[in-house]
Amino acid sequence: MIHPTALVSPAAQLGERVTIGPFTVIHGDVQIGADTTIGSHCEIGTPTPRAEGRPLVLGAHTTIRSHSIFYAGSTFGDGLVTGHRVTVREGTRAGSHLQIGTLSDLQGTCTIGDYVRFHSNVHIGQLSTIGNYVWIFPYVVLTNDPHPPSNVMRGVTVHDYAAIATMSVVLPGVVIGRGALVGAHSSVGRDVAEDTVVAGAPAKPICPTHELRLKDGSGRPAYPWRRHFHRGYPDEVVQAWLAEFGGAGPEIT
């Protein structure tokens, strides 16, 4: 299950049913769950004084795709999946089921919450908190320095089921809040509220989300998203959306 050209510390920690792929080096401060798979040319645990002694920690059934590093110091639930050429920084305290797209860079000290989704160069900032069943789309950037180059920090806050649509930046402190949706290619420098579509440069309230309608010809309510659009989700999630909205009930209108 390891590949002959992989180094695998001695030190590393490594459950049943682990395949190592070609040059992939594995360092000593890395725990690795069951069931997992890590292709080749990676960099797993790579030591940091940053990580403060603390190991990485992969949860069981992860895949990571070649040329990905990992920095020691970050802990990842059941089920990562990552695309290629991925970094992440130490600090980046992740839940279940996140995945991660190519070339997408997590810059550490950042949380993460449950089935959260990262298509592919997706930046991540230091000092991001973001929820649960996130979705950030292709080229998004999350900042954190409000007037660059300084020392000072302020991570951005997106919460649960918000979506934030491709090439958009957010900008140091700002607050996404729950189910809004951010339009491509803006520019949010303000708080969003909850269920609101912004968009534009510099991003501006459009309407609430629920005003959005799916082109596919039924005229139902884009929004909330979770009310129509399952795939990927444990049946467990999707019953209790469903029974959030009372099934197959009336549309918001």
Given for the second form:
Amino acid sequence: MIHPTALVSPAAQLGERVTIGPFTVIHGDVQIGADTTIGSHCEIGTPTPRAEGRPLVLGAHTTIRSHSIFYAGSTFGDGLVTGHRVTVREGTRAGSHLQIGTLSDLQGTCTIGDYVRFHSNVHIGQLSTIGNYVWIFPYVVLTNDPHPPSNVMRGVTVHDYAAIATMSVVLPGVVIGRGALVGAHSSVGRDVAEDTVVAGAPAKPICPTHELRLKDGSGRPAYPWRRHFHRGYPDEVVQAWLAEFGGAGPEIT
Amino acid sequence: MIHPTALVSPAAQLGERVTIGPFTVIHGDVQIGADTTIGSHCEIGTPTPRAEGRPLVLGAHTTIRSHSIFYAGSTFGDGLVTGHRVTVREGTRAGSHLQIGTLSDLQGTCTIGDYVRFHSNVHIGQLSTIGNYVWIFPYVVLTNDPHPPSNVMRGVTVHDYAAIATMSVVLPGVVIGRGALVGAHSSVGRDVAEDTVVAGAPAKPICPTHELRLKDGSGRPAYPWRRHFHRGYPDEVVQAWLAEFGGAGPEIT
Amino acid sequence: MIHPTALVSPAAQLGERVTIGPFTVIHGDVQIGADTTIGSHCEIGTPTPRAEGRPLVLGAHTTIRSHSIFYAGSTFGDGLVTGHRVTVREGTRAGSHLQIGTLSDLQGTCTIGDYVRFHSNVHIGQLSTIGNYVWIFPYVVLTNDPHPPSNVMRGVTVHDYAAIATMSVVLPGVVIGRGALVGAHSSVGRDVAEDTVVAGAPAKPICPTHELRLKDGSGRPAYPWRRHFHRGYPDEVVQAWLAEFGGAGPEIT
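Can you return the structure of this protein in the form predicted together with a further copy of the same chain rather than the form predicted on its own?
After this comes the whole thing, all chains and molecules, with the earlier chain placed first.
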């Protein structure tokens, strides 16, 4: 299952049924869970003094696609799935079932919950704190320096179920509330209240999220999205969401 | 012409005079036209169930630069040229002479005409429909989900000769008219009329494109660009354009 | 120090103590200074007719991280440090101690001073002229075509000590003055005066930079940043900066 051209350090700890693609380099400070697939042309466990001796820990059932780079010194729960050319620096602590899209760049020293989904080309600055079931869409940047360049760093916080649409910047220290929605192409300089839509540059509150309607002819509210969007979540989670909303019916497809 | 370190599946169908660079992987479900060059560190024909058994078809005279990734299940006409680190997912159907710049990310399930040019770091969402002679500049995102995350998908349509300038977002379902120009750093939420300039976030109509003047001292209109910009287009196309405008004179250089 | 899987042209000129990582390709038109480390999966010295026979020249003490691509025909002073997946085209002339972040894309034919720092995913268009001690943050694009597509090209000029914050576009021909600050998510269409903050789309002058205060409780001005931010600069430079400001005290950490 390890391609003959792959370079796997004898010090790396590989679980059962691990597949490593061609021309991939696995360094020594790496623990890879069972049933994991790593694509071609990756560099996994890149050494850095800033990892401070901590290994890269990948859970079971991980999929890392080609040309990705993971440094030593980060920890991921089970079920991580990445696109291609992902870069993940040291000090990233992520829960289970994280998805990281193609070209995304996690700068490290950050905390990420369970079932978080980063779409393509997302930039997660250091000191970011991201809850569970968060969605971040392409070309979003979470910043941390209030007056660049400086040594003052204030991370962004994104609470559970929030969604940040494409090409938005979240400025240093901003807190995005639970279930909030940041519209596309926004620049968010102030905290966003729970279940609130903000948009614009600078972003301003627009309305409660439940006032947005699904553009599927149903007239039903588009948020909270967990009422109707269930793709890829486990049954027990979906059942809990349906119970929360009185069993709002099947997923729209 | 195939580098000894390249891994080429015996099932791959290669035309005459095909060059494959070092450390490149060519999977089996691939048909590559004659006179094609593929650079180093690429992965070509990545398998996916969503390709549904369809191969990757590359036309003749294709150039794919290093570190690029093409999935199985897409079709390109002759003369495709890419930059580096391009990612192209399954279900892309493109005409001839497409150019895709470095870092661009085509999410697949889209239709692209002839002589389309994507500059660097363009993100083409699924269900996009792009005409002929279209230009899309760096960090432009074509979206498709009107209330993310959801299962409702509405692709963007870009008609012939339109140009979308850098760092602009086109929102789901928007139609960009023939020959229109989207200014840099815009967020386009409404359809754009033919030969019209829009700009801003949200983008608003500014003027007809012909009112913009070339900044070359000539005082001539900057649009339609095909009146004066001819680099890389075939003679017969350029002659037709010149005839359309009464033989407006030689290209500005 | 050269990994056995690396492909190094016998024509390449390597200084002493040069390390080349696995699966990296070094072409012939390359001169690499002493004490340099090049990571895995790179392509260095990519040939192009537009290099016009000029080699790629890398100074001493260079670090190029994995998956990076440098064309022939560019020159860098000592101490270049890059992130991963950097792309640098021909005709780039850079001073010493340049830093180029992960995913950044230098289109070539540009001039860059000493101690310039590009963060991740910066796009430097052709004909850009960048001074010394300049900072450019993620997803910033320096453009050059005033009416795309055209053959009229006007590069951006960025003077010493200026900083351009994330997700900003600088439009063709714009001059960013010495010590100026461009706020995040801005679109800069007019020249920016020295030591001035601009922000917005279109960007407008906000205040002199010294009116911004450090968010560290000190109440001291956040700019000029060289008064308090010294990480990675040589002692003699820092001493000169401190003398300029009357010995403003130690760096904030």
